[in-house]
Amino acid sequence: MGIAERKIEDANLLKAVAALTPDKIQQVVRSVTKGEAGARLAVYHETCMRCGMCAEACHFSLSHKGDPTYTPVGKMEQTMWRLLRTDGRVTPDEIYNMAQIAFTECNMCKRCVHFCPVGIDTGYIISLVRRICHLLGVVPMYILDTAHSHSATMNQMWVKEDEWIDSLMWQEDEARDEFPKLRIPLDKEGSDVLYSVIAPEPKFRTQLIYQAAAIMNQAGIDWTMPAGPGWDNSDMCMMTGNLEMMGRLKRAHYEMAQRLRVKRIVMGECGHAFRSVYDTGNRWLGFKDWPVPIVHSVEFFWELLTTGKIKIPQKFQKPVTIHDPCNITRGYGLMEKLREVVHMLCENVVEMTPNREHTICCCAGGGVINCGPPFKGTRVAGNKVKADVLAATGVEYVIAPCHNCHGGLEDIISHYKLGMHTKFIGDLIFELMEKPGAE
């Protein structure tokens, strides 16, 4: 089935393409392909052999066996390679199709890079297609709304400044019922750690802030959380191709940490947010190095456990499996440290196959889950292969240190009736750690 046959109606895509002309499309395509992209794109285009070896890498392709339009090279043929062949002279309806492919049928997980004999980065190429779509205004409605929230409020959930502070104070108050001496310090200058979260935590998962505060308290960490804009480390603008706003978000994040003179930023359990701060946003801003050192929570939890600041008297006994979030494993190399942490917490760990840098994506990352209800069916059907991999482990619990991974995994677990549950590492640490002084 080709993209034309599986087109899904999206309010903003329909509205945006109605205002396009072939001249406008060509102008924008040229500005990206001949301006922003440069030699890297040209090299990929000239070296791609259309061999199809990437077909065995992509979860969409593996879940739709026999349909070449879902393969990475098939997606490039329908998007960027067509734009380059035509010098951007395509119709508005073709741009609609390209937007649907780029935003909802590719997570930019980069598993295909490991299968390509010449190392073509399909994720990078699809990100350029999204950039073109952003400049044309052709972005799915739900993720566009999230990007607009970033622009208006500097966080993705339209959380107002007083609501953010109220959420932190609420969690402090809740936690002090159990830990009487616990505090969530706000804007404490000179702290060792600035703890940074994504906006869905105060909006939907406030218990994670509670747990993080308890862990910091029990470990005796000199820490703080930010009180003003810049606290949200998530970045849907990176996913929509709004790189200018991505740069604003990362600058605000770094400048907040610099203003507080903290020694380092500890990022919560999120993959894309970590990537946006350590790898993408900082380079867009032209920084030679990070203005403030950054660690992911996997690294931070590893430190707390190996130094004995957090003690685990008894491990989690039920069998678990580990999901490797793409952005911190393929993108950053935390696969072994993640396993060390999980093994320090769990008695019985069953590995998925494949795993580590060859892990199959959750099908939620790359902004795909943020494209909303119209495309949920695409995600669920596009990741049957991950459901099969999960089922083969025979376990009840999946450890996944990433918010979007939780969303994607929970959707396929529910749809394919796997009877499994997801857990963050913070969930386990809070559940298992010694809690002296707790009431």
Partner chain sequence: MQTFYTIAVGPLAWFAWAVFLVGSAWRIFSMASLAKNKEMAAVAYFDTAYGMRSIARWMTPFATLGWQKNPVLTFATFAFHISFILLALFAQGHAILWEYAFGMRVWALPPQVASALTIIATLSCAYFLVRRLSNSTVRFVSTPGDWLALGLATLPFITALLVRQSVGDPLLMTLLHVLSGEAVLVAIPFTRLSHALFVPFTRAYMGSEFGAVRHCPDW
Contents of the next structure:
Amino acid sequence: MGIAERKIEDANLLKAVAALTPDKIQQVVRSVTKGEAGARLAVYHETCMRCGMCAEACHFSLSHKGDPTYTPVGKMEQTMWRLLRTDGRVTPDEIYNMAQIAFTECNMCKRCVHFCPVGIDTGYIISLVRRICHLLGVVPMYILDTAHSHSATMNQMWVKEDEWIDSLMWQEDEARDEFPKLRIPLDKEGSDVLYSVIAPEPKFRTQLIYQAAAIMNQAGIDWTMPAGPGWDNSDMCMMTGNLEMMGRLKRAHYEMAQRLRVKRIVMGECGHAFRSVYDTGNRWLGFKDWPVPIVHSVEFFWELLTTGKIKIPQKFQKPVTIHDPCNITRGYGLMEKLREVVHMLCENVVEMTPNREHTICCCAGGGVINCGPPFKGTRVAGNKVKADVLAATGVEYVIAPCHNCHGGLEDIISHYKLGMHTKFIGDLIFELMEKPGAE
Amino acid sequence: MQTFYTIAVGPLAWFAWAVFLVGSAWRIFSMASLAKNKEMAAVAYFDTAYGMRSIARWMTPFATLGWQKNPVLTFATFAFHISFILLALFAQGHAILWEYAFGMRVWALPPQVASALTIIATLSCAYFLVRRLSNSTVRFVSTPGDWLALGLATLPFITALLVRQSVGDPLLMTLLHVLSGEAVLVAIPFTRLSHALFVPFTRAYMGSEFGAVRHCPDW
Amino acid sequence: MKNSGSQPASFASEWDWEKGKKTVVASVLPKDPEAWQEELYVSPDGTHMAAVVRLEDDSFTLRVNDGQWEQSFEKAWMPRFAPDGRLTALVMEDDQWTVAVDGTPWEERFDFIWNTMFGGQSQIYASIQSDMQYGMCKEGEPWAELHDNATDFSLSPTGKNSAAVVQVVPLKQADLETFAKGAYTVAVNGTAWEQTFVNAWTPVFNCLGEEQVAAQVRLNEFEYTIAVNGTPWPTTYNCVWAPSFDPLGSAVAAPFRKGGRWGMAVDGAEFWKPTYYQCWNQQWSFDAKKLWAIVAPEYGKFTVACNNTPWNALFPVVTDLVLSPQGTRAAALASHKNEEFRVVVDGVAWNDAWDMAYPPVFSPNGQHVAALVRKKDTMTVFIDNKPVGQTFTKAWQPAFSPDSSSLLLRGVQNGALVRCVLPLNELF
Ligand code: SF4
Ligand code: SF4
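Mind pulling up the form predicted in complex with the partner chain next to the form predicted alone we just looked at?
Full complex below, order starting with the chain above.
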């Protein structure tokens, strides 16, 4: 039992930890615990009653029954509480363990909030641990590379500026075969909607851009996509603890929208990106609200369907279930709208339990899936409980309006042989909608 | 012994109250200024209505997911805290002290009820103790501070029981009870018992974030 | 954010400033309502409109007023007028890209071209990629040296020189080591600085000599500073924003972050103490006596500060800071959640609030401020807090005559592109 016995080798964690000294560690820890952090850390540390009620919350502890090291309070105990108790006097090896816990054994999904009587925010505490790890350079290799891409290209996937425009033009060409009048308007000043996506879309899932363009086109939306950097709304820097870069990315995103004088940003089906634009990046930049509103696809689709801009002649017949992504439900309260959208599209909806704001995490979010292949086993073993929840629905399709959730759920579906398929809402709408403009 | 007792319920009591009040005020004030200085990005979202909503919800037994999934602990927690507050304010002996100190007459609990509450509180503490030893999570995360807090919180009830059951010298037992109560007072601002001061804020903050920003219940 | 409020006065002096309203094009819509026309754009002087039109399946060209370019292309997009009135568009022929200027494509072809930019003397620049090598080209002439990647393109004030952030060391997949050693730097006219950095952003030119360039650089995972001609300041910061040169010398100012607050540094020394929740978009007055910036004195509350003294009025968001040519006055836009736009001039907000506002424009003598605004579907221009009395369904930035006596409006009224010159004395 314990993190030391489940150490997973990660090239950068090994290398970065080897360069640390106890003095350096202590200095960095103090710069956060006594410097950047404030009353929340102090109060949470002092008032966490060590009651263990949160053990019932976390998919990791529910999947590893009886192992306290996976419980929310257990993870805080092994990381931040220990750093505070020792005033940062810990060994490099311990930092390795803490990094592994913070980056791969907590999705910062905040389910534990519903369980803690005191109101401790474990996700926040873990994000502080990640911040310390970032300042020590101790960040898993894959996600660090993604953060580097963000800093060099303002997007997550090293997509160069011409490649971005080219992918959009390519999708426009493709879509024009089906919808002769379709356009993906680039940098169209004064549009109602600026559509932003995460970088894996132009890189690996261009079909999603095609679908979005078709939906926008058929719904008659005055929309545009940005032709320059800032188009990627995703944010792995928020996840690695590189808050400065998070701020820089969000600034680029907002300023691109401001420059184009659009009314609002509509984003694809991604959860963490929503969080970064709606809730975290804005704060770091000093905005109390957000300079340009960001609308998640679920909410946007809800508008399109309820106003009749998109019509669904025939609903999807096979039974489906709904996975609530934490960042848009626990993070923004889209539980009901998500249901309404799915019911407008599907005849037969089977709810999973727990659901809505009590949803159990996909175990991919919070940057965990971005830590790459070495940690896939952690995610899959740590989410057996979700596999049980999915299996209990007995349906074949899971609707999950979030990229990370897709990745996470697909991994547990294949590992636990659930024989299910994941779907985006955009997939369904594209499949089912009336296409008057199609040839 | 009598002198000791007089000191304990006289100057020592005043001292304990002073430490409690001044200490608590100082702790809350310094936390608030720390938050203002470093965490405006959190403080700015404080919302009284959502804060109160969250506090009310969590003060209702079994009204939250956390309470529902930990039923025994929930029962013990509510039983303990209700007993603690009722007894601290309205036990007959305390009523006499209120009158003695401030000359004001307060309503007192009937002795049988007080006895029952004392027993409930003691049993709750016993449950906390057993749970802290037997539940793997709680055992894993317990620190000396948690034991100290539990010990401090239990002592006044045990001594009260002893007084009531006339075990040992009554004056000595009463003195011990008074001293343990004063120890709790003094300890509140400086030990894990400070949750009495801070939980309203942590709760209200979480309620604000979930209510005003996340549009989602925090229970 | 670019200061789009300033206007190149030299070109405006050649425009037609005769008072009155003229219809430039009777209908901006295509004659055949089914025809495909996109990206309507209007020249700075308001005498021309341009739009991309589709001739047949894979053939596009540009409509200019009621005519169109002779040549057509496989793709055409981003029609933009240079300050001198030349019309440019990004076009593709035989899978090769270039810029077409007034209908004639440059001879040079590239694998990709994007991001048309104009220099102060109307030079036409664009970003290019050839054989997976990146850089810029000026009037068809690419940089002598191209790089593995290029971003953050920037021009000198006169438009003679160009710079960008370039990648000078190849990165393998997940190549953390090379990245940490520094694979990026700034290239000026294609020539990269010798020093490399973990990251570099926003190169800017010295207004005077143009041989100097400053940029934000990141030295390691968490140390940021400003580098001038490749040499970083000795002081490093938790974060910095884009630098700017003192217009009279070579001092460089840049916002920096310390202890969670923002201040201003000049040449690596603290100039404004870090007390703000945000501080960016600093601009010097032409005589370098005043340094203006957008700041947030309280969390979530923004305004404009001059020489470290903020205006009293605070707003949830402030953007588009514009200085008068004399540098003594400033105007900016305030908004809340991208709504309720207000024009704030010298710290005082105009009475009305709009659904959208565009960067304010100062008259050359600094006495008047005009702003293009939109409420619902109607656009209009306000000058000094008063409407000019013309409304449009779509309009472009207004411009003042070089003698500050008239205001030019450009917009679509009843489907027609009109151009209005309003003498200011008749407006007040
Ligand atoms: S993964 Fe979610 S439930 Fe588990 S500790 Fe982290 S935030 Fe809490
Ligand atoms: S439920 Fe809250 S108070 Fe209890 S152990 Fe978990 S975090 Fe601490």
